[in-house]
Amino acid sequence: MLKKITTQDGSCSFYDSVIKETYHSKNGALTESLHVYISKGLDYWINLNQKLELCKVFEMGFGTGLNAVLTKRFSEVNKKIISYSSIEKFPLSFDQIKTVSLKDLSPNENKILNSLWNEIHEISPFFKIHKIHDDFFNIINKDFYDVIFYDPFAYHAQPYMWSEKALKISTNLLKKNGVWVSYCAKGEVRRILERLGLCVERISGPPGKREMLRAIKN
């Protein structure tokens, strides 16, 4: 059961009574999902790569779609093109989605977020979006992506999505030189990303949560 909340920077998110867990985290939606994957993840690769034509991002979470149409909004602002896919194996339908999405949502924005699934969709001349309707745990590796933003649930509330199988899955999917990041700092989560070959680091967190997690793949 799906309950809409308004959180601490005036964006909405879910709270699913189910798992126990919210969508985004109740100090802000908005501001953890621009600190954590806009500005820790995209943008810091794009600051390391600025000739490359191209960012290729894979998000493990569709959710709300809130950081798809942040990243189109990076795209458009900053003139760079990116390919972004999605993965999600229970999608919210579009109806739930409007309830708590953006209040500012453009024509091309809302096509983010009720364009049919397992299609490919241009949205802009800076942003194409593939939405992936599936078990992340089916994914067999035909492409690699820069960035990987891993949002799913809390470690409580989905352990299986933080453990070494799940995390040597999204790993795998990077480049080399390749950003992972995501806003745990669980220990465990951290000492498996090392394991898997991949440097860490903690890094400052969004509102409420000291401390997140950022990996380059070497």
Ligand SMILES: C[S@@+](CC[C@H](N)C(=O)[O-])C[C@H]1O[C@@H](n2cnc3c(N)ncnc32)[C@H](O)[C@@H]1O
Second form
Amino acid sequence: MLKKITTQDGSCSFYDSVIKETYHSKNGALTESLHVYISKGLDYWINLNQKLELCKVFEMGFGTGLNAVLTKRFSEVNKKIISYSSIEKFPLSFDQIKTVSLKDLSPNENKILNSLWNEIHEISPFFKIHKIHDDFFNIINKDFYDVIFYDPFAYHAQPYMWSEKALKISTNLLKKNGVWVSYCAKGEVRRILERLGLCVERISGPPGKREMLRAIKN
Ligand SMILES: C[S@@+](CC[C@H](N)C(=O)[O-])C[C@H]1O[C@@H](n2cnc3c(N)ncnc32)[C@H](O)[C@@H]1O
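Next up, the form predicted together with the ligand. The previous block was the form predicted alone.
Below is the entire complex, every chain and molecule, led by the chain shown above.
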């Protein structure tokens, strides 16, 4: 059962009463997404790879599509071509998403939220999206993406999404020098990423979280 919530920065999200977890931080859904995924993940990679024309992003957990919309905006402001793939096991309907989405969405941004699953959609000259309706554990790709947005529900709600098995699937998707980011700062997750051979940093988190994790594939 999903309940709409308004977070500290005025942006909205959902609380899932079955797993007792929110889709975003109560301290600010928009602020969290901009900080963790856009600034510390995507912008970080772009700055390190300014000569590369294309950035391939993979998101674990499409949810409300907030990260996807913010990435599309980033691509246009920075004139970077971004190919965005996002997997979701339990897609929300467009009507559900509309109740919590940003209020100033353009028609193209609504298309991100409303487009059919399992097809590639050219949203703008800079941004295309492939929304994959599937279980993350069915992924078999390797070495494919520059940036991973790892955004499952938190550890207490979905501990298996933070297991070595899951983290290995997600980091296998990264190309060499690719960047993996998540809001999570848990020591156990950091140690697993290190065991998997990534170079892991604890960096400043969004409001309400002292730290988050960023990992680079060597
Ligand atoms: C924290 S929310 C993601 C929020 C989202 N990134 C956004 O911008 O709104 C976690 C999402 O992961 C999805 N999810 C959980 N387990 C999954 C799995 N095994 N495979 C694919 N998606 C999964 C959930 O259904 C939920 O939509």
